[in-house]
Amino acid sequence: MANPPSPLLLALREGTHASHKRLEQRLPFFSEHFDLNAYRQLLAAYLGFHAPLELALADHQPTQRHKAPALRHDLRALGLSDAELAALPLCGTLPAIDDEASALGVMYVLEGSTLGGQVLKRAMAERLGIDSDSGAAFLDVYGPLTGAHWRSFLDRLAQAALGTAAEARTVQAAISTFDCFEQWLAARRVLAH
C-alpha cells in the first residue's frame, strides 16, 4: 500500500497548481500544427533550459537524473550536428538554488515532468512516428525506472527535515522553476498561442 503524500508534497502540489496548469496549457505538443520541425525547436529550447539548470543543481542531484544528455541524443537523431548543438542558446534566468530546500523545489518540477513524458511518448510516437532511437528518448528518459525514480524522489521529499520557512522556499523555488521555464519557452517562441 502506498504511503500517504508527505506534507511537503501536498504543499508543492497546491503551491504550484496554477503555474503548472498555465504552462501545461501553453505547451504545443497537441496543437493542430505541431510537426517534427516544431518538435525539434521545442526540444532545442528544452535543452537550453535543462543544461544550465542541471549544472546549477550539481551539488543536489545525481547525474543519472540529468535530462540534457537525452535531449542532445534526440536533437542529433533529429538532424542537428554537434556544432549546431553547441551553438544553441542557454537560458540565463534560472530559479535560485541557494540550499537543499530550494533545490528540492526545482527537482520537484524536473522529476514530475518525467511522469508527463510517459503520456507524451505514446502521443509523439503516434503523431510524429518517433521513438527513443529517433528523437523521443527525453520523453522516456528513465525508461522502466520512471516509477521507481519518482517514488524515490517522493521519499526524499518525505524525509526532508524542513521547517516552515524552508518549506516555503521549496514551494517558491518550484513556482519559480515553472515560471522561468515558461518565460524561456515563450522567448524561444515555441509555445502554443
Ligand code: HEM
Second form
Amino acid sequence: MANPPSPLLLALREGTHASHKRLEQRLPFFSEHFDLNAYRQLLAAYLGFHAPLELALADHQPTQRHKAPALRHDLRALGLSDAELAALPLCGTLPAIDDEASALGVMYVLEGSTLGGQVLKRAMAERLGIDSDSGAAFLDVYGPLTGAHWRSFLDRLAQAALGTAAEARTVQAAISTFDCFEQWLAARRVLAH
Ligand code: HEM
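Having gone through the form predicted alone, I am curious about the other one (the form predicted in complex with this ligand); can you provide its structure?
Okay, now the whole complex, with that chain kicking things off.
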C-alpha cells in the first residue's frame, strides 16, 4: 500500500495547485487546431527550459533523471537536424537552486510532470498518431517505471527532514518552477492563450 502523503508533499500540492491548473489550461495539447507542427514547436520550447534547468540542478542533484535527451530524440524524430537542435533558444530565467531544499522543489515539478505525461501520451497517440519512436518519448520518459520512480521520489521527499524554513523554500522553488516555465512558454508563443 502507498504511504500516507508526507507534510512536505501536502504543502507542495497545496502550494502549486493553482499554478498547475493554470498551466494545464494554457497548454495547447487539447486545443482544436493543435497539430504536429504546433507539437514540434511546443517540444522545442520544452527543451529550451529542461536542458538548462537540468544542468543547473546537476550541482545539487548529481543523480537526477534527465529528460532533455528524450526531448532531443523526439525533436530529431520530428525532423530537426542536429544544427537546428543546437540553435534552439534556451530559457535564461530559471528558478533559483541554492540548496537541497530548493532542488527538491524543482524536482517535484519535473518528476510530477511524468504523471500528466501518461495522460498526454495516450491523447497524442490518438490525435497525432505518434509514439515513443516518432516524437512522444518525452511524454512517457520512464515508461513502465513511471509509478515506481514517482514513489521513490516521494520517499525521498518524506525522508528529507528539512525543517520548516527549508520546507517553505521547497514549496517556493516549486511554484517558481511552474511560473518560470509558463512565462518561458508564453514568450516562445506556444501556449493556447
Ligand atoms: C495538459 C498538460 C497536463 C495535464 C493534462 C496534466 C495532468 C496531470 C494529472 C492527471 C496528474 C495527476 C496524476 C496522478 O495523480 O496520477 C498530474 C500531476 C502532476 N503534474 Fe501535471 N499535467 C499537465 C502538465 C503538467 C506540467 C507541464 C507540469 C510541470 C512542468 C506538471 C506537473 C505535475 C506535478 C508536479 C504533478 C504531481 C502532483 C502530485 O501528485 O503531487 N503537469 N498532472
